[in-house]
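Just one chain follows, in the form predicted on its own, and it is written as structure tokens.
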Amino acid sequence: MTTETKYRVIGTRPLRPDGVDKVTGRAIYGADVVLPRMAHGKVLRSPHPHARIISIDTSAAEKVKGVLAVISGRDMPDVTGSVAGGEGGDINMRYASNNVMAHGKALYEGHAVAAVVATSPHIASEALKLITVEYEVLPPVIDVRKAMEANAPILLDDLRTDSGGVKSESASNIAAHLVAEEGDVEKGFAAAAVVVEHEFTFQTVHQGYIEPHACTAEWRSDGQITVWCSTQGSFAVRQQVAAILKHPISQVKVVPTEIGGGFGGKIPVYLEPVAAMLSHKAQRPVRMVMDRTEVLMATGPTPGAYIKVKMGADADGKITAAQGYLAYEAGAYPDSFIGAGMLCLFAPYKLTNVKIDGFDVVVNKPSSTAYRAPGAPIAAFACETVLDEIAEKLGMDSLAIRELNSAVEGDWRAFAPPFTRIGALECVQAAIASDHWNTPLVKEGADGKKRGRGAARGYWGNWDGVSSAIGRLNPDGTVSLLEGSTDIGGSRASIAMMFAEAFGVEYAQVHPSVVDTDTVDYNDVTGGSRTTFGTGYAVYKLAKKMQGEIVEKLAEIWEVAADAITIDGSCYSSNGHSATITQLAKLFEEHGVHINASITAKGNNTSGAFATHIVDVEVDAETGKVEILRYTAVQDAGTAIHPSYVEGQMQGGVAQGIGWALNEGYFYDANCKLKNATLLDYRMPTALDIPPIETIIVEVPQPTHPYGVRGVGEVPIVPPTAAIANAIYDAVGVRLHALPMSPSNVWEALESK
């Protein structure tokens, strides 16, 4: 459904510049860095989900031949304050430091308590076994509702509940209570013909990136620290490492390697400060690589949650009131993205009477971090399930009620100004007009399995952030484009395309590179669906700045007024003079002129993006197994810079959403011990679980971007869980209010029915 392009480069599908290196194995990932005299670090982790550390004896480990140094929390400096990081929020550095290495208390199973550096990873692993830690085991709490109880075990003695800026007097596991409201919900419910209310529970889920966390650090004798790592934000790593180690930020350099997936999980630091400290003590470069169990046990997954949603509608299907109660598990330290969950909960809908209460709650699990639209998928599951039931009770088509109530420009949203121009309605209308929605579904398979169709909507707010870039015109007419945004989903190509469009050259003339923190100015993380928007905005301004410099220098050479020079694509003309960029590059070389510009820019991403999904499922009532038969994702991209990458982001988000819906979740036993910390037991979808995913790109340009870009990476994971739940209901008549909807959980629901 993309509109006819008005651009030369934007909207085409060129090859990605990093593709050959990645498919041939030349690309350097986090674990590929090799330095002279490099040593290897390993981390000792707590076996207890909640325990006070009484003592740590490292003497036996230090005597092992090949061991170079051992550290624990007592070697880490005490830090305070916060730094900007993540998707626009601040990172509490004392909590970040404690998460990197436990200071006095282990708050989750897998919490780092000590680390060893040795001449080989095998020696380091063996030495870990010789470290003796004396613990005082404390009662753990891993369920958000139990953690909120007055008599619950307290995780952080200094944590007070922040409610509207007012702190509680006594310690609490509730870090924050947020409220967003508009109108009068009680009045709205009184006017409703139908009111539906349900409670929902959600397990912790991991991002599941293929590449584990890996880094190499070198702390030189002159105080310079260099870190090579797999990260979504090299400047975020630089800030965190400098703050945690109390080291001058000017003496910390971060070199981003290629990244084998992140989805938000590679924004916080875990190994980097530890590797740097070990390097300092060993006086060698140190490489550290997590194994998969460490990744699942000790890095930031999504929050588990308890959600209650109540919605009412009049006899025509118009929503009269909506109320939400969201309690999110932040893990060991505050920040569960509860605000984002509240923002996205009812965002697709026009609401005049709404109230949302949100609670950020610490529990004895790994400290949660972003995962692709953090907080939004579970919020959408609750809202979209309730709305689907309202439609059923009113005898309405499930997409018709969504079209009727769709948010449009000017409508309210939580914690943000009213929407500017958005494509929410257009996405629903495109879904209604789709081949999928208009193809009749055979309700029963040949083997008697029941089939159903479901739909759901989703929203993500997008972030803008700061981006920097450098452009250098080369003598052969090409441009070296240096950027600070980690490339996760093909952003080198999309950024180069926007620069080429603005600068008037062909895509092949632009050579993009992702560079280190000493080469380019400050750049925010690749996250929050900001990179194509934010860095695209920066390179647009960079291209215009370079054109201005070319005109200025060219005016001197041609001896004409600058305002007499016109630009038509790559051609510059004035008073009988005419030259292309390639010709000008050679001319500038002859005159000793260099065109080299840099830019730092922050856009204004005002509205975010919407999606509507449709799914057909088949349910085996005897086993509870759900099979996805057909899936269509409709999404507003604003303008699809590289349509193939937009489609890929949509398909990838759906694939992860299917896993979240049907299989994924942390499983804890009665002692709060994680039982599925391997990929043999943590069930992610494979190619056998995912059908071909159909995509429909809607283009309603974002008004504050020169090319109308909206972020596309996060919205596609928001609707799948609810769409699948609604399809399961359509197939077998049971509504599920918890994730995952695994075979056993579906079977139990059918048996209860």
Given for the second form:
Number of protein chains: 2
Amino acid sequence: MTTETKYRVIGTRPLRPDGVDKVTGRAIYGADVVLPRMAHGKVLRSPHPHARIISIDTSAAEKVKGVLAVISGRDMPDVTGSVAGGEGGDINMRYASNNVMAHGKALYEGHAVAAVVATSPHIASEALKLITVEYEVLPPVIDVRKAMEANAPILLDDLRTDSGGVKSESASNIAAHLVAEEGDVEKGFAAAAVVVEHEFTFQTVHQGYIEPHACTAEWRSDGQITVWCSTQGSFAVRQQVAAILKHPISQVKVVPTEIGGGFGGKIPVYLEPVAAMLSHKAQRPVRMVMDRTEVLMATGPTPGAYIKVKMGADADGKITAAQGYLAYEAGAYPDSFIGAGMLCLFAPYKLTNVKIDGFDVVVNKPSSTAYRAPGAPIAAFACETVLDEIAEKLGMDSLAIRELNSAVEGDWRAFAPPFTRIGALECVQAAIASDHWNTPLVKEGADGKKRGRGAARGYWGNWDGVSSAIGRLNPDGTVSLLEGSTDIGGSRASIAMMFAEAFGVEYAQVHPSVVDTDTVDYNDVTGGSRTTFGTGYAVYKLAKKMQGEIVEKLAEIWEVAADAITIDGSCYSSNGHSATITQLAKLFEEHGVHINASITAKGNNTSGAFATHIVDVEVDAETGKVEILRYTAVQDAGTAIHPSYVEGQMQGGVAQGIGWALNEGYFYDANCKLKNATLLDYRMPTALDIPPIETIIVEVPQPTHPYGVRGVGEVPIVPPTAAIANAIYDAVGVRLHALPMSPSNVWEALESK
Amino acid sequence: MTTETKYRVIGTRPLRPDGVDKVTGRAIYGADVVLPRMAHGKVLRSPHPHARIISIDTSAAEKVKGVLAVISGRDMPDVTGSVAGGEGGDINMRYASNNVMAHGKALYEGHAVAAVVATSPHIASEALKLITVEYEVLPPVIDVRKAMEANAPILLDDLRTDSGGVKSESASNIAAHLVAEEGDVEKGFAAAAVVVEHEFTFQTVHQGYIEPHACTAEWRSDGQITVWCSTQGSFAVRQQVAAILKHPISQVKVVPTEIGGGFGGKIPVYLEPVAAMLSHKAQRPVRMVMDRTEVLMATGPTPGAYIKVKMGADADGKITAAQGYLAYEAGAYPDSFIGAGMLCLFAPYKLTNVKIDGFDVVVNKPSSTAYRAPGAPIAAFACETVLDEIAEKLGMDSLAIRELNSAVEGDWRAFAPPFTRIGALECVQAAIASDHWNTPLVKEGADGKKRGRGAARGYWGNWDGVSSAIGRLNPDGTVSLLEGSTDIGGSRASIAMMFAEAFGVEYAQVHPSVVDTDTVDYNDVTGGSRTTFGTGYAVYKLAKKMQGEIVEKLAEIWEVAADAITIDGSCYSSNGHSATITQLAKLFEEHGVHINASITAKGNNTSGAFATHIVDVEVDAETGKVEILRYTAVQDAGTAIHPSYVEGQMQGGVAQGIGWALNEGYFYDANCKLKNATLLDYRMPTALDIPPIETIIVEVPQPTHPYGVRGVGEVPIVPPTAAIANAIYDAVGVRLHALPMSPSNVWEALESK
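Given the form predicted on its own above, what does the protein look like in the form predicted together with another copy of the chain?
Below is the entire complex, every chain and molecule, led by the chain shown above.
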């Protein structure tokens, strides 16, 4: 459904600049950096989910031949204050410091308590075993509702509940209680013909990026710290490393390597400050690489949660009221992205009576962080399955009720101004018109397995943030384009395309590269679906600035007035003179003229992105196994800069959503110990679990972007869990109110029906 | 004699930013780059100084386990044309290509004829031995005068003598015959009371940088080539690699590492295109590192030469005429910097009747290249010893005759406009006033060894060239300063000082770094004494541009007119508002304002630098060994930005000059084979050979630079050889007309006296 493009470069599908490097194994990732005299760091982790650290004896480890230094929490500076954390709000630096190296208490199984640097990783691993830690084991709490109880074990003695700026008097595991409200829900429910309310529970789920965290750090004798790492935001790493180490930010340089996936999980630092501190002690560069178990136990998964949703509609299917109660597990330290969950919960719908209560709650699990549309998928699961039940009770088509109630420009949303122009309705309508929705489903397979179809919607409120870039016209007419945005999903290509479009050149003439924090000005993280929007906006402005410089220099050379020069694509003309960019580049070289410019810009993202998904499933009633038969994702991309990468994001989001829906989750035993911290036991979907994902790109341009771009990376993970749950109900008549909908859970639900 | 400074930062002596890294062994040099799957290249070199290559059989080498590819000249593209070579004029790319890998003919012993890439450097070395090269050995010619003879063996069949644009009809070893002329020398000599004429011969001498050539290159499947190397000019490497490989320049990125000395010898490429081609064949990154013998045999030393100088003066000592005949050995390919030698030959003197003939001649030696003030030291040796003899014959003080005849503003020089304001006379006068010149020399040591004092002058016509830089104001008030100029002698410090001066901040607030060719716009090589001048000029303009941006943004925030804002150092004020840069940086961060700018600028260096040196020596008549007792170097720095580094350049130049004077030279046997291609046999001075060098900095500001900077790196190597020769004469009464003045040569001269 991509509309006829009015663009020259935008909307085409060129090769990505980093593609060949990546498929030939030549790209340099976090663990690939080698420096002379490099040493290797390893982390000792707490075996207890909650324990006071009484003492740490590192003397035996320090005596091992090849061990260069051993550190623990006492070697890290005491830090206070916070740094800007981008979309997720400010980062409390004491908590961040305590998370990378426990001070006083271990708050989750896997919490770092000490680290060793040695001449080889094997020596470092062996030395870890010689560190003696004396613990006072404390009772843990890993369930959000239990953690909210008055007599729950308290994780953080200084944590007070923040309720709209008012702090609780005593310590609590509830970090914050947020409220979003509009109209009068009681009145709304009273006007409803049908009201449905359910409780939902969600497990902790991990992003599952393919590359474990890895970094190399060098702290030189003159105080200069350089960190090479796989990150979503080199400037975020710079800020956090500087703050945790109490080091001047201008003496920290972060060099981003290629990144093997992040999905939000590579915004916080884990190894970087530890590697830097080990480098300081050892006087050598230090490389640290996590294994998969460390990644699962000690990085930042998405919160487990308890959600209650109540919605009412009148006899025509018009929603009269919606109410939500969201309690998210922040893990060891605040925060759980509860605000984002509240924003996204009911966002696809036009609501006049709404109330949402949100709670951010610490528990003895790894400190949660962003995971693709953080907070939104589980909220959508609750809203979209409840709405599905309302449609069923009213005898309405499930997409018809969604079309009827769709939010449009001017409608209310939580914590943000009303929507500007959005494509929410257009996505539902495109789904209704789709081949998938109009192809009848045979409700039973040949082997008697039941089949069902479900649909669901999702919203993500794209961020804008600050982006920086530098452009330089080369003598051969190509442009070197330096970007501060790390490239996770092909943004070097999409950004170069927008620059090429704006600058009037071909895509192949633009050579993009991602540079370090010393090279380019401040740049927010690649996250919040902001990069194509925000960095695209910056390079658009950069292209215009460079065109202005060209006109100025050309006016001197041609001896004409600057405003007498016209630009048509790559061609500059005036008064009989005419030259393409390539000819100009040569002319400028002859005249010793250099065209280069830098830009730092912040766009203004006023709306966000919507998706509507349709899925067909087949349920094996004997085993409870759910198979995905067909999947169609409809999404408003604003303008699809590189349609293949938009489709790739949609397909990737769905794939992760299928994993979340059917298999993924942290499993804890009775002692609150994680039982599945390997990829054999933490079951992510493989290629065999995922059918081809059909995509329909809707293009309702974002009004505040020169090319109408909306972020596309996150919203496709929002609808899948609910769409699949609705399809399972359609197939076998049971509604599930918890994830994952694994074979055993589905089987149990079928048994108890 | 440094004058009272009017500057805040300029003239102080802060620590250099790269110092700690270098003294702690952490700096990354050419051989320190490691990449995943990196392979290692080695070069097979010709054992013959002149031979036709009949065939190369690489089949046995290719079969060795671990060998990934073998290349020879036939694997390199045929190239024509030239690229800009900076100060040395255009580089003939076919010659440059043939020099890195012989095509058809080997023109010097050590000429590369094939290269192997293997999984280890040891396997590559072993495989070299299995390459069979069939040579037709040709008669070599390694002496410039023999090479000029009509029946000499011809090195390059296509080479025609260029005499003022007119080409010879037949092939010749004389690449060019240049003439510089003013007035009427015959008339001048007729007016002279005394005329002295001598012939001089000079050996090939090597720069002797401590770090051998090293690089790592990666040619990716998508055509992107990245080269990491130790070089004086990353953009020069980019141009040459692109031209030799016939590759688009925008697909070549050069990352300069730290450099362990260059002195002009690290401007041409040797290994880089070969490593890239090997990478292309092996599909891996390839590292290549020369050993010292390869450096001496197969890189670019300074030319051997034959010089004849005739000068005449009237009875008052006024020079009436000067005539020179300079024939320089270019080595295997043109050119020998003959033009620079001619420019510098008589430059310190006011001349009205002058004629200089210069010849650029190919011989079967490694292709010569720049070595610190290329061409000047041997020219000065001839002029300054002849002038010394004239003074002696007239009974004049040797510095008095130099003062009397000193060039000043408006005087003629070869190949360039008349001098603007120069400090030539001031340097002689400072030498005359020096403690050294005014301290009587005891003419005989306690052991009867004779002592003598000599003086000499030198000139180097500093280059300007193009420099690029990027500046960025950080939120903490520091500035990140990205430079395209590679830093050989502390230029990160001196450039940062000039930026700090111009921007009104402290030196410690400026964080300079040298960046790659993708990051910054075009930047000429660090050579020709241009960097402090030219890059300093660029960052001065950059600072003013950033101040302009600050004023513009501040006007918006303060709501005042931009022209109502005044700048006093780091303090900006207007209408009751006042803030320092550090406060502004914070203010800008709060307002989301980013100050960053890029600049590409070319200064205009209209004069050059002069030096006058004084030396005391003691000569052991029994052995011919010369010892340096005291040495004083006087030099016009224009303005000494960082006086310690000016002194360091002066001392370093003198140290190399002492080596050149007393010991260094390529020694060939009767078969034209090099006999001393190791540092045991090629005798460079050690710390034991060099006394503390006293320095006197004269400051006559260069009129076209905002801070009056003159280049200081090269001129201090110009006077030492002549000063020492004059001192030897003063001690033992023999005039030497060849270098080195080694014990055996001095002893022979004493014997034949």
